[in-house]
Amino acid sequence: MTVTIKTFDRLADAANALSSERGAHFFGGGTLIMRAINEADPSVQTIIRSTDPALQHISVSSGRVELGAGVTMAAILAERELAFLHPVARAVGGPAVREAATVGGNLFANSPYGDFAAALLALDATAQFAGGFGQRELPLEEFLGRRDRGTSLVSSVAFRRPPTDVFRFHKVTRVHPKGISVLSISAQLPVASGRIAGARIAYNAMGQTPLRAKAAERALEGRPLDAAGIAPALAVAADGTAPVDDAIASAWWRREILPVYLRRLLLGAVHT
């Protein structure tokens, strides 16, 4: 098996590369496609790279958080403004696996991987894309819903900062303290006047790409954060959900713990 490698120092050439060479697939941290590598995958037919530093960018402020595609793991955990992500990041394998593991990357991550994708999900964060994809933005969801339709660049993702104590994510895993997930789940829970306005929920491994728990969102909104307020939404946990069975988890064990670790996040149970 051959594999032909090609670096460009600016993204736009890399994602003009990627759309129109056969086999190309993009390389940012390679805990995935050096796994398809080793596999000897024949659709990997050609590595395309970019030393543009635009992907490496992190960009913090009151209001707005960008973080190009090719930031890693570890580069999260040591910025200091990011430490509502600090628990996703280090959630994300061990460290020698963190070092290289991408923003951009999990985007692209099968469950039950994911973990990242699933936190930005939850803060309704945006794509941006360098080429060959039709568009220059979209949300998330959207994205992660087509993701395999073409070939495409992500450039970056960016969202809105949340407030302090706002968001909150769990992973539940048989091997601590990086084993792979059983499932997780971020959410981010505004609460005016001591009730919710506007939750997002999403979960990990709970379907072939990270998802929106919707029904639980609206079962939520505008009840109090406490046991007798969650009751309607932990009842519709699992709605909209398709877990797969696995060697991690049965996809029946994933939708019987669901709600028992939804309740967990949303009570404030559980320490991330």
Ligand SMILES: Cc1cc2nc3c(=O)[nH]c(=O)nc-3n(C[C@H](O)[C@H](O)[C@H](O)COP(=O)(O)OP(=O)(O)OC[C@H]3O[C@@H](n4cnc5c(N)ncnc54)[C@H](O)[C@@H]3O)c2cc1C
The other form holds:
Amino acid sequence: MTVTIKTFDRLADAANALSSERGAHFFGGGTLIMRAINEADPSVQTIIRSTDPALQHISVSSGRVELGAGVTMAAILAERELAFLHPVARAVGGPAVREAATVGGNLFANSPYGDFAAALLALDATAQFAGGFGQRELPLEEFLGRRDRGTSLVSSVAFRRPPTDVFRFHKVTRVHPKGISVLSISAQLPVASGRIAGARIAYNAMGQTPLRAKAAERALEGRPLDAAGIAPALAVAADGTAPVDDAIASAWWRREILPVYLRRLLLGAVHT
Amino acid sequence: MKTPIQFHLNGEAVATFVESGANLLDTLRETVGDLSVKGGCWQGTCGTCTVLIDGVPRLSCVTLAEACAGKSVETTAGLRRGADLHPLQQAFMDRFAAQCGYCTPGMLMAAKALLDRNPNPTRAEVIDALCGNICRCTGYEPIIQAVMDVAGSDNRRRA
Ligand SMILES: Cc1cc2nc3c(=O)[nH]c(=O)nc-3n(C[C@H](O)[C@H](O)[C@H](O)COP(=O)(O)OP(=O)(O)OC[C@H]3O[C@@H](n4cnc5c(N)ncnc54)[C@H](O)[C@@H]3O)c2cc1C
Ligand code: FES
Ligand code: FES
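Got the form predicted alone; could you also share the form predicted in complex with the named molecule?
Below is the whole assembly, all chains and molecules, this chain first.
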């Protein structure tokens, strides 16, 4: 069966088509959806594209960052103001993947993909939607919990820019410099008077979608980032996770190594 | 349903019809007749189908052909100038950087994308540029060496 491709100038029109056409999927950079088309996946009947420039929009102003859903990993790497996100964007595939892979597509990528989405979760991002259906803006955490239920078009994501040196990212992979995640950890670690105040930690590949490490966040509150201070957080590092066995690693292995890499990230032994 | 598209392939204007949902790899090979671009996985994972679109590396198997309308596409068929091989092609020969040769078109285009943008890459930058391309038989060292040979002499000494 051939797919029907529909291209719209305006995002709102693309969003309406996405929610009204049968078997319709939005086309970001295509690195995942093209696989389905190549395999003649019968669930992909219509492809909705949009040439709306809003999708490529990047704004970094007075503490707030907004990224159009069509912004690619390569575009993020080209933006100096987004240097704190460069290690994350660089971790998504090789150069040819990064030229196509979009922020919006990463929000829908199944585990073990989703490294960028997990970073956005740690950054407490919200997702904005195009079109007149449903809510216009959702916290990313809520969106990820119900992303498979809808056919909404994400137009952009937004978050507060973290203060310098507060955001950390580490990806564990078997192949270097590029490889699919065994897991990745993103964290915002604000420190006040030498103690953690309001940590936000997110994992990729520790569940079907990126998820928060809420038990570890709570255990870190008010504690210093030293070996004794982080010990309670490491003890609960895997609480609430539900990793799966896949070709990259077993669920057991993911749970075993998670505290090891969380420890390194918290102690500043790894930054990329 | 077929859609008419026009683009430039290695500097020459091409006008063709593409099947709805066709990828650029199949379009180049089966419709346009450029057999220099190879397919390995059709999943974006092996890198052998790498071409340049408007100067940047892209995996043609996961690129929608009709999204290439109006763009400039480069493949290895456009590398040599008459009888003269491109310096990268010559270096791959000199360094024995191809055994079965299956990965070679993708390696060449990924390397060209890097050198066009950064003629003096470090070894780490060469490795990063090639990291999406899988070679199963030559081994990566001769390929990295071949790219470093073409790169600026300062970095060659550092390699
Ligand atoms: C070789 C290779 C290596 C990879 N490595 C990594 C990696 O290390 N880490 C990682 O996280 N990912 C990786 N990926 C997966 C993928 O490239 C990325 O997740 C990418 O960000 C997906 O974006 P895309 O624009 O290509 O998505 P697409 O393929 O265009 O779309 C993916 C899904 O998202 C939906 N979608 C896309 N944009 C929107 C939108 N704005 N609104 C609503 N729905 C939308 C599509 O309908 C589709 O269902 C890799 C892929 C390949 C081929
Ligand atoms: S054929 Fe395109 S990446 Fe393998
Ligand atoms: S030369 Fe055989 S795969 Fe690279």
